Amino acid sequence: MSYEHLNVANLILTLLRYRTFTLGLAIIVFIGIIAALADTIAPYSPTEFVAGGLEPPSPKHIFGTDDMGRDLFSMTVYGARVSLVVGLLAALLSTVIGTSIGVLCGVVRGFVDAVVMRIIDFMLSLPYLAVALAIVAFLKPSIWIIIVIIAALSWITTAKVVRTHTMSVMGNAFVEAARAVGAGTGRIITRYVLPNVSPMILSSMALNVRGAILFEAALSFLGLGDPSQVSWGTILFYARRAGAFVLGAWWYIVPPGLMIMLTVLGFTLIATGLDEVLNPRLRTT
C-alpha cells in the first residue's frame, strides 16, 4: 500500500478519530504540560529542603518529603521535564540512525547489506542494560550521555523494519518504472521509499521513546543517572537508598512510579494508534 496521498493534515484527523491514539496523546500532552511549566507549578525548587525527612503527604507537601526533606511533588513535577527530554531526544536519535542504515541497507543490498546485519545480529546478542551499564560507570554520568548511549543501543529495531519494508518497496513496479525513466537513487528513496515506510517510522519512534524513559529510569534507580539532573528514576534511587520500601514510606515510591507508567502507557497507546490506522490490516473502524 502506498502513502504517498496521505497528507499531513489528513493523517493527523484520522489519527484523532481512533480513541486509542487520542487517549495516549491526551496523556503525553497532560505530561508535556506539567514539563513546561514545571518552575510554575512546582512550589519549591527540587533541590530545597523545606521540611523534615520521610514526612507523609500533607496539606502542605501534598506528595509528602524524601527522607532529606525536599517536597515530592516539586521533585516529581521536575521530574517529568528531565524524564521527557532523555526520551524523546534519544528517540529521535535512534529513530534517524535506524532509518538511515534500514534504508540504505534496503536500498543497496549486497555486500553492505550482509555486514550491517551480521552487526545486528552481534548487538541482538548483548544484554543492553549490561553495556550500558558499564559505559556509564566508566565515563561520568551526564544526561547527553545517557541520551547518546541510549540512542546507540536502541536503534536495531527501527533499522529492521525500515529494511523489511524498503525491500519491499523496491521489489515494486513503480520504482523499476521511475529507474526505467532516470530517477536516481536519491529520488527513488525521497519520492517513493520514505512515504512508504514513514508510517513504521512514526510508531517506531513512539515505541523509542516509551523505551528510552524506561532505560533512563533503570539507569537512574541503579544510581548511574546524572547527578545534577532530578528524573523519575533518580527519585526512586534516592527511594531506595534511603529504605523507603522497607520503611513503608509509599508516598516516596508511588508518584514517580506511577508517571513513569503513565508515560510508557501514553506513548504505547499512541503507537496502537498510529498502527491500527497506518496499517490496514490492524484496522478496527
Second form
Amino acid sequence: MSYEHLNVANLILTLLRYRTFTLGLAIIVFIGIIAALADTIAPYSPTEFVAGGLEPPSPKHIFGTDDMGRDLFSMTVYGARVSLVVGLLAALLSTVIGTSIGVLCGVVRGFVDAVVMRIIDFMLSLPYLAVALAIVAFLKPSIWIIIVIIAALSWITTAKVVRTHTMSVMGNAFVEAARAVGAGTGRIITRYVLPNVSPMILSSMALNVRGAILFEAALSFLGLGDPSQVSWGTILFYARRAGAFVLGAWWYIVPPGLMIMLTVLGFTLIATGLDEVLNPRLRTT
Amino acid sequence: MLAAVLLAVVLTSLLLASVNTYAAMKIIRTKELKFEFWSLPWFPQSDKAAEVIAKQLEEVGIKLELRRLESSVMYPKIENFEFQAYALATSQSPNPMGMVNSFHSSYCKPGIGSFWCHADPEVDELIDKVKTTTDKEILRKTLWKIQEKLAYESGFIPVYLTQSVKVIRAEWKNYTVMSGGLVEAYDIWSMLYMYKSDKPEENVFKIAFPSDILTLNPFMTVDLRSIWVINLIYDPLVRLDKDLNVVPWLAVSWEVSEDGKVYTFKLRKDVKWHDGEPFTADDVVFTFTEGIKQETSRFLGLKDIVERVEKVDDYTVRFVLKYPYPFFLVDLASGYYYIVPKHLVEGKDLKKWNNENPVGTGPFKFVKRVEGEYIVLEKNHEFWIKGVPKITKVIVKVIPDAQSRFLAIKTGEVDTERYDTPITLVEQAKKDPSLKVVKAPGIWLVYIAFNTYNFFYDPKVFEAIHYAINRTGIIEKANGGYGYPLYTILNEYWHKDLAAPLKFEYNPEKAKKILEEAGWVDIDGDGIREYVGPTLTPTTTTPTPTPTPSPTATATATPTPTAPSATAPVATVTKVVEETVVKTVVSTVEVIRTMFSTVTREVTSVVTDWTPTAVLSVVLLVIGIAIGYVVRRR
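Next block: the form predicted in complex with its partner chain, after the form predicted on its own:
Next comes the full complex, this chain leading.
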C-alpha cells in the first residue's frame, strides 16, 4: 500500500481500466438514472389501482399488474428510488459513524478503545434482523427511521476495518516524524490517517450500500417497511401476500427480485474493483 | 371520627366508581382526522382491505397512516387501548351474543382482552334486555335497535364478511353447504351423507390440514382443526341444520319453562358408546357439571349462565339457568360442547386429560393418530342414525404448504382441505373439470375500529366513514370479489332475521357533508380535515383585517374595550402583525410540544416494554468490558 496522497483523477482512470469496476458502475448508473427519472419513465402512479388484478405482461402494462391492479412496471421503477435512497444514505451514515469511531479508537487507544471494542463485540453478537424487527415494531417505520436503524446496526464492520488500518498507519515512521515536528492529533488524522485509510472506507462503503439495500428489502418483505413507499422489498411482500409464488405469477416476483440482485451485484463489483486497485496484494494484472 | 371519614371516603369512591362505569361515551377529538392505522401483514383479507380503505378515506379528508405490525406486538397494545385505529377480522358464530356482548360497557376496560369499547348506559340496558327476554319479537326488535345505535354511534365499523371458497374433487356428491364453509365444524351433514361411489369401500374421504390438531380433549379445544376431528367422534346434545336452526341430536326433544330458566331435555335411548356401553343422562350431567366445575376453557362460558345440571331419570336431563338466556339452545348447538363417557373419564383432571384413545358416540370411530402426519377414523357401524355415514374411512393428512395442498387435491391424493383455498388458486381450480369450487358465507368479519376509549370519539365522523367506504370495491380488491358487504355488527348469513336491515350506500359527497356539518374542515389545505367547530365555516376562521371589528364578528375581541378601533389602519396592521406573531409562536410551540410528546411516548413505550432486555444488555455489556479489561491488564 502506498502512503502517498491519492490523486483522484489518476485513481478514477485506473479504476475504469478494471472491467469489474466499470461493469458495476454501469449497472449502478443505469439504476440511478431509472430512479432519478422515475416520474417520467413510470406511466402510472405506483400506488393507484389502474387495472384488474394479476394481469400478465401486456403492451399496456409491460410488467403486468399486481393482485390489486397496480402497475408493476411503475412500482419497480419507483422502487429503485426508495431502495437506492435507503441504501446510499444508510451506507453514508454508517460509514461516517464507523470511520469516526474507527479512527478515534485507532488514534486514542487505551481505555476508550477497550470500551468501544467491547461494545462492538457485543453488537456483533446481535442478530441484526431480529433487533431491527424489534425496533421497527415500536417505532413508526418511516423510510428515515429505517435508514437510521440500518446505519446504527451496520457501522461496526467499517469501524473495525478502519481501526486496524489506523493503527498500522499510526505505527509508521512518518507519523512519528510529524509528531516530532509538532503536528497535533487533529493534523495527523486529517493529513496522514484519513488519506491512507480512505481506500478501505470507500470499498467498505460500497459493501455497506449492498447490505443496506438487502436489509431494507428484508424488512419490507416482512411487511415492516414504510407502507407509504413502494420499494422492491414491498413488492415482494405484496407478492407473498397475494400468493404469487404459489400461483405462478412470475411477472410479480421476477422484476423486483432481479432489480435487487442487479443492484447488489453492481455495488459488489464496485467494491471488488476498488479493492483490487487500492489494495495491491489483490491485483491480478 | 376516623371511621366516619373512612366511610365517607369509601362511599365517595364507590359513588365515583359507579358514575365512572355508567358514564356515556365522551366526545374526544383530535386536532385533525389523522390516525395511525394498524394492520396484520399476514392476513390478506383485512390487510388488503386496510390499504383500500385508507385510500378511500383519504378522498374525504380522513388520513389513515397504514402501519403493519405483528400480532404479538399489536394485540396487547389494542387490549390496553394504546392504539388509534386498526383493521382486523373477527370470527362469526350463530350465537349473536358473541358480537353483541362485546359492546357492553363492562368490556370498556384496558387489559381484559377486549378489542373495542363502547360505553353507553342505553346500549347496556338493551343488551341486558336481550340476555333475559323470552319473547322472540322483543328480542329481534331490541337487537335491531342495538345494531342501529352502534352503527351510528360506535367506533366499530363493519366492512365485509368473507366468503368461504373451497376446492373439492368433483366425484363427491350430496354435500351440504352451510355458513362457515363446506365440511367445517358445524357441518356434520356433509360428513354423514356425502359419497362418491356406490361401493362402500371406495368412500374414503381424505382431507388436508395445514398443521396437526392440538388436542383430542373436547374440554380444552382452542383450534378449529381439533374441533373438526372431535366433532366426528363425539356428539353434542343439539346441532344446527343447514339453515342454522337448532335441531335434535343426542337430545330428542326439549321443554322450556315459562320463565325461560329451566330446560328439560329428553335423550335418545338407542345410543351406544364406541365401546358398547349405553349412553345415559349420567354422561350428560357428568360432562357439563365437571366441565364447568373444573373451569375447562371450552365450558368456561357456561359458568355465568348455568346454575346446575341435574338428572331427572336415565334419559331426562334438566338444566337450570341463572337467568332466562334466550340463546341457550343456539349456544349448546354452536359452542362445541361434546358429551364424553362418564365411565371412562370420571376422576380425570380434565384440563390435563390428553385423551389418546377417544371413545364417543359419533358417526366415526378413532383408529390411529401419528402426530404431525395423519389421523385415521373409520365408520361407526353402530351409529344411531341408520344407513349413515356413507363415508367408510376418514383420513386427515397434514400438508403445511398451501400450494402442495392444492396440488394434492388436483392429483387426487386428498379430496379437499380444511380452511379456505387461497383465492388466487381458485381461478386455477375453476378451469379443472376434476375439481369443484364450493362457496359459502365465511366466518371472518373484516372491520375497522377506532380507539374510542381514550383517543377519538366523534360519532359523526364514524357515520361519515360508513358512507365514505365503498364496500363492494373493497371486497373486489381485497378478496377477489368473494365477500358480502356488512353494515351492522350482525349479519343475515349467520344471524338471519336478527340482523338489522340497515344499509349505508357508498356516497362520498354525503360523507363530506356530514363531516363539514360536524365541524371538520380542511383549513390548512393539506387534505386532512381539522376541527373548527360546527358553527363556524372556513371563511370565518381566517382572520380578516376589518377596520372596525364588531363584537359579533370576532368573539375574541369582545372582552377588551374597543378603543383602538377608532384609529383605523395603523392599529389594525399592528394588530394583524401581532396576531400573526402570536399565532406563529403558538403554532411553533404546539409543533415542538407534539414532537416532544410523540418522542416521549415512543421512548416510554420502548422503555416500558424493553426494560428487562435493556437492563440485561447493560449488565452483559458491563461484564464484557470488565472481562476484557482484566484480560488486557494481564
